[in-house]
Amino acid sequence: MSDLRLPGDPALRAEASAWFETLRDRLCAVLEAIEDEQTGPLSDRPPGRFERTAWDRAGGGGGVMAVMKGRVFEKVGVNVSTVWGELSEPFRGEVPGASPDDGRFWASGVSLVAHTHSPLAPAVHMNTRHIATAAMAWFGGGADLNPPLPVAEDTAAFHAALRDCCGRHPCGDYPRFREWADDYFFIRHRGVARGVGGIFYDYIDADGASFAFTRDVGETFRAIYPDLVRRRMAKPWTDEERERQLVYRGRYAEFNLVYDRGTRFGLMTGGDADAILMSLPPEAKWP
């Protein structure tokens, strides 16, 4: 890794990058276990397994895209990347800590997006990241639940897990992070929320405490989301429910293409396009 002499602790950057890879492996393992457990619809198909594809970034760094298409998950991706170099001049004004004459940056993170076959089992997004620019270094991330057909008890369980996670850490401000998620994951041209919310946080000063919180967000997600899928995955669904799921996915795709900052950051920093657009659903409809 190039020595960019950025703010923050280089050892913490290395530790964070390694943790994101560890979390990726643990997430892949639990999602493959769910594929093995399916006894409901599509259980006559073989269980899915992740396929990993490595990519290199011309300006520095790279990542690995892991995608699975199985009998529970129509498409799920878990990506990790660690990249560094210089932000393009037009993009520097959009990234905190960068300046017109100094576009140095380093970024590492893990991102998961899952789309299930069943419209009764929720889609989901989770991302945690560590970023450093010329003037600052921070952690960010969060998770939000995206069920086509929301179930109140699942929504409550998801939020309760995240609230408890925040409560374990001094920097974990659940009311603020929940409101931040509601504001961020909103499809403004439709006037509707993308899903039922979660937490979103950013620009938390990079130190041991914020890293501990970021790890806990990942661990909390790894525990609660598989539980929610297991509650619903064996139940049969109707053609009408599937139709509602496909239309919902169209709105999900609109958000990711129009508003998502992670999509823009990846594309503007020369990341792998397939890995960045992994979040898009495999099939969607517009009315």
The other form holds:
Protein chains: 2
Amino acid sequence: MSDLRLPGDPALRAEASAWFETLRDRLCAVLEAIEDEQTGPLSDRPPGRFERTAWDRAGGGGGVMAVMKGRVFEKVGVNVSTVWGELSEPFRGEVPGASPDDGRFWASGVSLVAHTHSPLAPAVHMNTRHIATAAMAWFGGGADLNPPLPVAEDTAAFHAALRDCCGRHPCGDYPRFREWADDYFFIRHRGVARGVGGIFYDYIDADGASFAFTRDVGETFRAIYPDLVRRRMAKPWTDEERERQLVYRGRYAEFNLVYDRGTRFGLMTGGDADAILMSLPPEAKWP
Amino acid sequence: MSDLRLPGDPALRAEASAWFETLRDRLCAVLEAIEDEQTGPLSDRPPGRFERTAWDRAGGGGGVMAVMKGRVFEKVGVNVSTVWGELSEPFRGEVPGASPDDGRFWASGVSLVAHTHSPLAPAVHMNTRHIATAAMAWFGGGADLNPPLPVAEDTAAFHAALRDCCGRHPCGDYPRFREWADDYFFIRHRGVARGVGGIFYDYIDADGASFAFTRDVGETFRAIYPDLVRRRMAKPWTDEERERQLVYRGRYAEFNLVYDRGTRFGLMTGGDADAILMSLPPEAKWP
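After the form predicted alone, can we look at the form predicted in complex with another copy of the chain?
Let us now look at the entire complex, which starts with that chain.
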């Protein structure tokens, strides 16, 4: 496929995909710094470092999966990908801006899922993306906090940071994006939320303003999440707290495998299974 | 709903649902006997016993979930259910014998999923069922062996028992049922089989012969699976073997949550989440 035929604005595509890689590097740096800082549980182990693995997509593009198995982070993955090509015909009806006779798409994004050893520190998910089809181009993303044992002040700090971020941008509709996260990250068959929420947004027309908002979501996440981990990472935990974490993680795996659109889309369309399922917890229980 | 309006043959319905409960009792008895027999690893613990929990279905019927957490079986569940009512309109097109203006159904079955502590002993799944809709009534079922570390002679013995069972019945088309299991119990996104196979059959017209076959599948399973566990249960295992088992179980959880029709149907239609997800492994890893 010649670059001329790709949908979307070439300059914005280039800037967005470069930004997602920059954000990935900054996220990896702060998470590695936390590994260095640990003086609490498991600090006899060496600090973790990310390992990167590149993958190619048969239909066009590819990505890099970065995974760290450390002493604070039991498993954390940060994926970037930039892919393009033609949507399969049955799938075109489900993607805004695609039409039966024009299934071209271009998509780039960064996603992070972190699972800490400590049940007292929160797991987390963050994703931002820029997608273009023949007739539309948009930004989307979000972040939600997944503490096995929620702490009210941490939850409040996470929401406050995202609320302030939204408040800095005309397109940042915080009440709507927060409710969207509550609706989306819900384990319907159990009638419980996956975590304590955050924001979720999608189909925000791609322009300089929505790109600025998307960058700010990434930077806001990069500031608040490490702070929440630092608050809790030095404290020892009990076997009972660890057990509760493992059961909580089972619910998390259920959500990702049964409901998460990105996960199911990836699995159903032949994506790289290891990269798609990077989000699954390192250990989980269904006692 | 008056009993007169239920689809299917009343005598066969009554006999089948009673049989599934009888088979449940026999399966529980042999698995509890294995718990008593253990002299190998974890034999310092008390032998496990099943605990039963009844549940009702809002639209009609209900079931009993029997779960044992023992010293040979880390977690084994045996569910029986007999449910009836009206299929939702969008779902009628997917169920043989249902029509847009007649969504009556009656369904009864028994299912078993066993996960052993030992990675050297096989996990297993077995299910048999009788379902009736307005214009059809059938038996279905199957069993597949899920050893984390397959042993060729055990796999051969499992397949031979099922082959011999099929050979005793005119409707027992072993080559077809074995291939059906290979197709069904396949983790497509990883390109690997869930286990080492078995049989899977469905939509076999309900009559005395197919009921006899279905009973024999249950009895055959009750004879062969305990024998395979007894062969392996006394041997100690290594940490590395346990680790391989936990990763194998992660794949098993992926299959059940992403592909298994019964699991997804149950979750999407508001069934009892604990009973539906009884099949999930007690512990799993995605390292």
